[in-house]
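Shown next as structure tokens: one chain only, the form predicted alone.
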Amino acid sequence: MQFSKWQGLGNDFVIVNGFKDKVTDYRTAAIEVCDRHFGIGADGLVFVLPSETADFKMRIFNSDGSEAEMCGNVTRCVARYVYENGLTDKTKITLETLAGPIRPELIFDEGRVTDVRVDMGLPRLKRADIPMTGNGDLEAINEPVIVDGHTYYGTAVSMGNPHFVIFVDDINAVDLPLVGPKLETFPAFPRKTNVEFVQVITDKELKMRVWERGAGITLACGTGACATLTAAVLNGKTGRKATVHLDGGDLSIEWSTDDHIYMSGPATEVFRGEYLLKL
């Protein structure tokens, strides 16, 4: 199986064109090709296929098997990686996931792709699209969630995927290998979530940790940045743009007056090669 590695922010991704190389098994071949000791390594494994809605499909496997609805880094590699590869001369286009059509578009300076900005939708709101317990028509703001006997107070928000994100005092303080996987997991997410720890540093300024939902920390997450600046909003924290730092460096994130989230940032491919082992 033919492969390119890529990473947006640290946050990396095995990509494989699904027009030439087919696997039949996709949740044992994200598990195996993630592995870090004995496979590629990688937060994700993803499919790049044909579709009949969009420019091209993608999906995503987790390092634990279980497929992501979306995923901004991962989108932003995808246009990249479809560019630079030949599947498509077009610097726009639109991508099929679990979560809806997609629509990323190259960013160029002096004739070279620079960054990728991705129009990644509205952020959907209500509890049942969370999804997450309780009247599914209301809004779930700065929700106490208790675990272990410590009061979190979060915002929940899908940008396709789920989000809680909480806001802190100091975000070194959090023991997030202690506590994300627990509140990932918590009840009142049938589907689990994912986390955002956040310390706002400026009305335009954020600063974000995060616990991926099936992968654990991870040093960047572009929905999770999106999902942050939502809650910054509606929690009266920042204005409608601004700068979201991450582990792996910063996104620039933007709640338009289309009420759409655009988010802009990286995407780099490391290396490519040819997986041996038996999928």
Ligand code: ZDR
Second form
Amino acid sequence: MQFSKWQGLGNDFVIVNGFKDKVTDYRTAAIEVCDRHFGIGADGLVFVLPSETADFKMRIFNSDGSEAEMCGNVTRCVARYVYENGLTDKTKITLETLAGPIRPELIFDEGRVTDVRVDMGLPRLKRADIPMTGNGDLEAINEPVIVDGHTYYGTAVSMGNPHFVIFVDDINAVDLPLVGPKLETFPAFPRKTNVEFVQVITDKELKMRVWERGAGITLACGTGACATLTAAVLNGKTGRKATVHLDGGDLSIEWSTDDHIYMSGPATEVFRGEYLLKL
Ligand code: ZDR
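Form predicted alone done; form predicted in complex with the named molecule now:
Next comes the full complex, this chain leading.
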């Protein structure tokens, strides 16, 4: 199986051209390939596939084999991947995902791609759309969740995938490996959730650490940064445009007047090769 290894702010992925390489069991392949000792090592495995409704379809599998509806960092990487590998000559494409169509656009400076700007679509706030238990028509903003006797106040946002955003005074004081999995699997989230701890720096700057559903701690999370800005606006912490500082670098996020969220950041190819699937 030919592959290409990419990273967006240190959130790393193996991308496979599904037009050429057919894999029968995506989930098992993801667990095998993402293993950092026995495989290539990555936070996720991504297949670029034909689509009837968009330029391409992408399917994203977390390192535990579960399928994610969407992934912001992958979207930026895939936009560059299809352009630079000659699968398209378009610099603005539409990708079919389980979360609906997503539109990335390559940003050039002197003929070279510097960043990718992605129209991430509308953030979804109703509990039914997260999904989160309770009255499905209502939002969960600054909602208390009690884990091990500690109350966490979080805001639930779906960017196609579920996020629970918790504002704290100091993100470095959070024991993420301990509390992350407990919130990820908290019974109020029937499809589990990604968990973001966020510190407000100014009304234009946020710092965030993430515990990802199905992948654990990662250096960055695109959908998580978008959910974070949404939650920050809803809780009166920032304006509609802010820089989100992640462990792997910065993303610029805007909740635009068309109500869509726009995310801008880098995407980089690291290496490519042939992987010998054991399946
Ligand atoms: C967070 C993520 N890396 C991104 O950049 O948006 C997405 C990965 C998928 C996530 N672990 C999930 O929703 O299961």
